[in-house]
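Read the single chain below, which is given as structure tokens and is the form predicted on its own.
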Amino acid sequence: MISRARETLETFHIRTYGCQMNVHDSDKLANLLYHSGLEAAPGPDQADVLVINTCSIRDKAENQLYSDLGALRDWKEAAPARVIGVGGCVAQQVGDSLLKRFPHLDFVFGTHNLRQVPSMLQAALAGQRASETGESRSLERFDMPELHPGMRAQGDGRAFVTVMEGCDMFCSFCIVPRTRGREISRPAAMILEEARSLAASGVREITLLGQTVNAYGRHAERRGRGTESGTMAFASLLAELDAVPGLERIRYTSPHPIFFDEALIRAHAELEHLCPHVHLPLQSGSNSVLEAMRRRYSREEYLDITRALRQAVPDLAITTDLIVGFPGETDSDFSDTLDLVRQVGFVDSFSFKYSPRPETAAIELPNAADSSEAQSRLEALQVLQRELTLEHHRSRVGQRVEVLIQGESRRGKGQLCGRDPHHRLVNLAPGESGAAPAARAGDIKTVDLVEATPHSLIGVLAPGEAQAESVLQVGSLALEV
């Protein structure tokens, strides 16, 4: 535990907003805190330390942080020795102004400063308030301690692996290059070592993370310095990971369309463990809006990529990100988006209204969409997506798939849930006796798909897979996502 003469910090809770990278950062932070002698608490009321890991990709998440911090005054007053910290993208964006605005906040740390949190906690106990938001180009920021037993106990057979951080694309709507910094790729040997260690600990599926993950190693490769930097082409990295004993599934997110080359498309056809699913952000189906967004591809080029991917893997599931109401978007532009969504046949999508962000080029663009019009477009887009998702799910009924069990389903009633190779959520119904399927988090089970819903597939264990007498109980790390 972290302590001084009269006070100790024994428990922590992490509240997480944002993308998979933020979730993984929270995992790293939890691991650091376990190594510092703290234990995870089930909620804020049981915690001595509360850390909020923030997202600033949209103003809603940023405003949620300010609301949370305001409400936490009472939490801190109830036990003044408690410590509150804020990290992540909003922390990187606004820095020590958070300390000035919220006197009960103890420390602020940026996206490159996770390793400093234990020492900042110790300083907080001594009454020191601090902000650390400096950007680091050192590979030391990727150097984290081995997985603590407390973290291993919470595992479900899946893990994130960071392969690169930062972004050099500077899309006009996106604040990420300013909160995550410029691109930096980890040496392949470091990634492979981590993957082997995870596989040896029982992890069956890894997801490679990066702001533009398939840009991994591109700067060194372009300059002919891949060997010198320890990196390699992204498709080559996938091939190396495909050979790691024990890994059953490999995923990656989020790629950028312009970094899909022939080698990466070929990898999807050739690599045994690379999953038949690609999350490929589109943002808009209109060429004029894509140009204003500085996305560097056209709708026609995007379609070419999806066709090539499906030629390589005919049953590939493609999901995407979409923004409506971007400045200058007309009814015709929005119709182009709907048309492209239909043509690609996205299995699922994350769709949002445009959110102006500070220090981005788009904030200066005229003709921002009216809020009610943007909302109307968002609802129309989501109606279409629900139709496409249900259509895809119905086409899957009758198939037999391998499902990686995650734990108890939100549907309750003794159901478990997991993901199939296409990354679709599968809820497992109890057997005829009403007993829960015999499975633990991290198991891969053969499942027959018997029903489709707009949000998930329903399956039953294939013949030969036994039924258990009790519902699986799965522990949960103290994260709110």
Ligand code: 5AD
Given for the second form:
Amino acid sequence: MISRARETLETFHIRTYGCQMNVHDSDKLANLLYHSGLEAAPGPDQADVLVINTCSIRDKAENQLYSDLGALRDWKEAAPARVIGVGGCVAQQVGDSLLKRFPHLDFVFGTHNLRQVPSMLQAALAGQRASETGESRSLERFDMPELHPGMRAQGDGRAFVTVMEGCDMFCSFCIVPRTRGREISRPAAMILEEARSLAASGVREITLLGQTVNAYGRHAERRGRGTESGTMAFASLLAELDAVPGLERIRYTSPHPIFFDEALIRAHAELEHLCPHVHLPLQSGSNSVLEAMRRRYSREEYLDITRALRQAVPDLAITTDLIVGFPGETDSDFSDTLDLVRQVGFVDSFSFKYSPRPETAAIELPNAADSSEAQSRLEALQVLQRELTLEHHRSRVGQRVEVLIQGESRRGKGQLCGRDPHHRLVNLAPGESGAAPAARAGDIKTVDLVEATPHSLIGVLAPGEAQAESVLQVGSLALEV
Ligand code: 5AD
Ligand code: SF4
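What would you give as the form predicted together with the named molecule, now that the form predicted on its own is on the page?
Every chain and every other molecule in the complex is listed next, the one we just looked at coming first.
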């Protein structure tokens, strides 16, 4: 038992690994903690409470938690009243065994248990260690208090909105159905209300989230209970959101190819605010590997979707996820992947070496790939992708685009960056006077693209978009430059 030397916890820091769903969960948790009277600390050193939101999609992500927890022994010893919590997918997967293995850990919460964190913190103050990883079928877990002013101040005009959670697809490599549970869709009215209130608070762009986002409402629809459960077809949900005043951009991630129906393709042609970008995970370009992965589509079917999408929106940007070194993948399977990547002409892709995960079907498969072979395939794929991305970026130079400013660019020097509707990263070059562009996070600015680099485009504000003389605005902060 850990006894406490103090009675209040004042500050928190959340460290997040993994996908957008985790980023969104961390935001929800931060909001809950603000409502419990805590303040965000700039980093762990200034925090009383440290929460790690974990990812278990590959073994590397899972091992990151164990190395973080090892390193945090000193953090805790420096001020023993500090509290450490672990949430997210690893917490869901391994549960309270984490408490046994790490005596300095105070609480563990699963992917359905965010709302229990404030009471677990209370318990931690009383010296009790707790673990809550129960799966819930109720929609209550989506009920969150409204955005605390502390959170609003950090806004950059973008927000995530969960439309469905969990996954019933059980691709043979993937641990997500175990860590996120069964598919559940939120009623459309709840989603629309959230979107309206975000738009009213200044959000310009929403990204709809779901493990298989375009499977939204499918269980209810299949059982003829779409209306009763308050869901509707995904394309209809997009149409409703398209009409929300103030929302300029709608995105969604990640769709599954088998739920990519004609209505969704039509939505891309017809809806004004639906962005011309689709992130459509392919995983492999080989039919036999796709079958072993239990992806339930062929390379031909994938190509048909991308062709139909391009017919609907000729300059659509398509990005993807790919896995190399899946058990049994031959040189010829891998060539099929390279070939399909070229044919589709992905603007960007995330590629990974297959990582065997516990309790997944693929862990039983023979013919594991040789690790150095998988590494060289990964590198070959990434070389090809870099060529495609650069070629694509070059083809955009000279065009005028709308950029939603996100904040300061990684290039530093007070430069701003943002994303165009196609989701390309655009870094804003200083104007001729050398002054930083007059823009702040959350603004949408018209930008002329002037240069292509492998990772981004460089743009300048179009004539008529004012240049700042000496003040660069980032979010709610005004920095002298
Ligand atoms: N090994 C490697 N990559 C994986 N992904 C999911 N599971 C694994 C795994 N076991 C990748 C897929 C998925 C992305 C989020 O992570 O490409 O689309
Ligand atoms: Fe994992 Fe497949 Fe579900 Fe995506 S669709 S979360 S890859 S099981």
